[in-house]
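The data below hold one chain only, encoded as structure tokens and taken in the form predicted on its own.
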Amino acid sequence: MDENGLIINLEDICFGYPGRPTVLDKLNLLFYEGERMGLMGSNGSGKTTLFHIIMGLLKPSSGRIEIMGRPVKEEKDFREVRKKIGLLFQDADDQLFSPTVLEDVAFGPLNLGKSQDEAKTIARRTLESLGLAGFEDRITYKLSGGEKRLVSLATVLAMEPEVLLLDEPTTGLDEATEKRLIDILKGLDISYILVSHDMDFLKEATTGITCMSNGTIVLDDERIPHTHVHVHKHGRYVHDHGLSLPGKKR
């Protein structure tokens, strides 16, 4: 961590998928100890790509990375960084491989050199902390949407990394679970940065909410869609004013 409590500094950043145009143009991000960014954007503007590039999952045609006060370029350098940044990625399925919710649980910690009885009790440690205790045995492939969700972010909270990216976190979940959900990321102690098209759910929980177009960062709060509640003769009713994000059609 830098003196100023940065975490990720990226400057002019560029990608794009062979044969396909630009993602990412001359991107620049500053993310701060303690923030809890909300991160908008239309399908296809690069916020998937962008976890990835922090990640080291995704290499940049060109740009600086900074993580915690150090410049990352090399596979070694993101190995460290994936150590205290934890990703929960957009599809559960992708998150989860292991027979049991204990198994895939107990990876995280067994991979950082845990032994096997300190990552077992960290994964049941972290599983009631989600309202999960009783799901150890269970057979992952058979849990619901909701449930593969929250056993994501346990695999995830296991790890115990200091910095969480959340994308689209409350896919396939239903109100009830997407409440609990947001009221475990309030009882966190960590910062993070969450990307969703929920606008309800990013103002819940999160500190901020910025917008990503054309493969950059959007500051321009006009230019993040929002609702409006105003007093109509037939009565008080939200609806959409026409503020949809850039280059998507409403």
Given for the second form:
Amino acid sequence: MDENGLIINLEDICFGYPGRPTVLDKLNLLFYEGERMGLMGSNGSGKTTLFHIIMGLLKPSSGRIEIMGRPVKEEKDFREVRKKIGLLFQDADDQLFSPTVLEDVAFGPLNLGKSQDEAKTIARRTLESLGLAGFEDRITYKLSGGEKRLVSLATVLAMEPEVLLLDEPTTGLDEATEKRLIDILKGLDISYILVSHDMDFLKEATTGITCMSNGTIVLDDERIPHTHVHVHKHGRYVHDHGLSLPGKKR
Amino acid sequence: MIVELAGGDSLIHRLDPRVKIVVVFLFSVVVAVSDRFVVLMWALALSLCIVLVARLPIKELIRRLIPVNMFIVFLWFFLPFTFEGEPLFSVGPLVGTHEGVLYAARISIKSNAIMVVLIVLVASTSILTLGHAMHELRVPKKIVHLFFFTYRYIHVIHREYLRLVNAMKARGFRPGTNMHTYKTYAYLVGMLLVRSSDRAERVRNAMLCRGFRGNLYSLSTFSMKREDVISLILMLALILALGVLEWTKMV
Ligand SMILES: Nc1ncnc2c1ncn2[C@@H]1O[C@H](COP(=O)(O)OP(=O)(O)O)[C@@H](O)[C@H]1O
Ligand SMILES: [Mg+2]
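Form predicted on its own done; form predicted together with the partner chain now:
Let's see the whole complex now, leading with the same chain.
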């Protein structure tokens, strides 16, 4: 860990998908331990891309990435990063690939070298902590949307990460499940970055809101506690004219 | 789509899946290479006995046998007339031979006997257990992975397919025999392929994020009980008897 508790340090990150306009343009991001950052930005502004760059799933064309004080460049470095940072994918069907819930949750711990019994214990404990006891033998594809989301969160938490990246965790959730998610997040002792379009949800679950637009972070320096900020931030968000692609979301 | 029948409770349902896989595999090989009618009839009888022990609903069994037998009916239209040999009957200018009829009969019995045991195997074991048992039997890792992923994502892809079809219907698409229909179906198939490949990429990413290094670990452990051992020995003896009957031309 960096002595200041700096976990993620991105410097001048540029990225574009082949044959498309730039998505991230000299993006800078500082993320500290204990922070609960809300990230907003119109559809297609590059939030998912940013997460994938942090996890090493996409390679930036230029810029520096430092995680916990160490520069990361190659796949080998990112393997270590993935043990510390957990990513909750936008689509739960991508995250849950094992046939049963228990196997899916135990998958991460097993990859980290835990024994079968340890992995099972961790998986059970994680499920229980999310109020999912009794879900062990459920078939993943038969879960409801909300259950899929919570089980996905369990699969990430089972790896005991120090940081969570949550990519639109509330899409498709009903109010009750959303409430439950907020309670779970509040009860976690983990720093996280949370992408959402839902102002109220962000207000509940984060300590500050950051906006992305035109491929960079805006208002990064004025990350003021949101109680009085979000009203006009919301306004700015609406007027945002980034790389938005209307109707991109399904 | 995939309806599992694994819910029943019989000796066959409780058997160690590894025993079932080995028995079904050996049985199928022996039946496939056998030619004598005595052997084939015994094999068919044996497979039907297994159905009785497994207490499968007969209706479900027949429903699952229909596709194979459609194919076999088709063979009966051709095989008798394409084999040289002793004429048996004639339909107009076509002459059906004795050899051709026997050949078609052999194929019918063989395929039904094999299909019946396969159906019992799949119906009495959950897909999951089957995959893990394959893994325990040292089936190559990649095949087991393919088996699991097919099972997991066939539903997702089917749902994606239904979504696309509904989107087409909602905008008034009615299939006909015209260029527009062919083009639309081509788009549908193309779209499904593209989406599946995107999905594969995302699933791989999700696995990488959770430390995937090429190994899938299984959480199930199997243990052979007394009834497993007895069933295995009994079935091996019966299969061996079929083999001996075939090769020594006894009876
Ligand atoms: N696999 C891809 N190939 C090409 N372009 C992509 C791909 N994924 C995303 N994009 C484009 O990159 C931009 C940013 O996408 P994304 O990071 O998913 O945005 P967000 O998550 O903020 O909605 C969008 O314009 C999108 O169309
Ligand atoms: Mg996104």
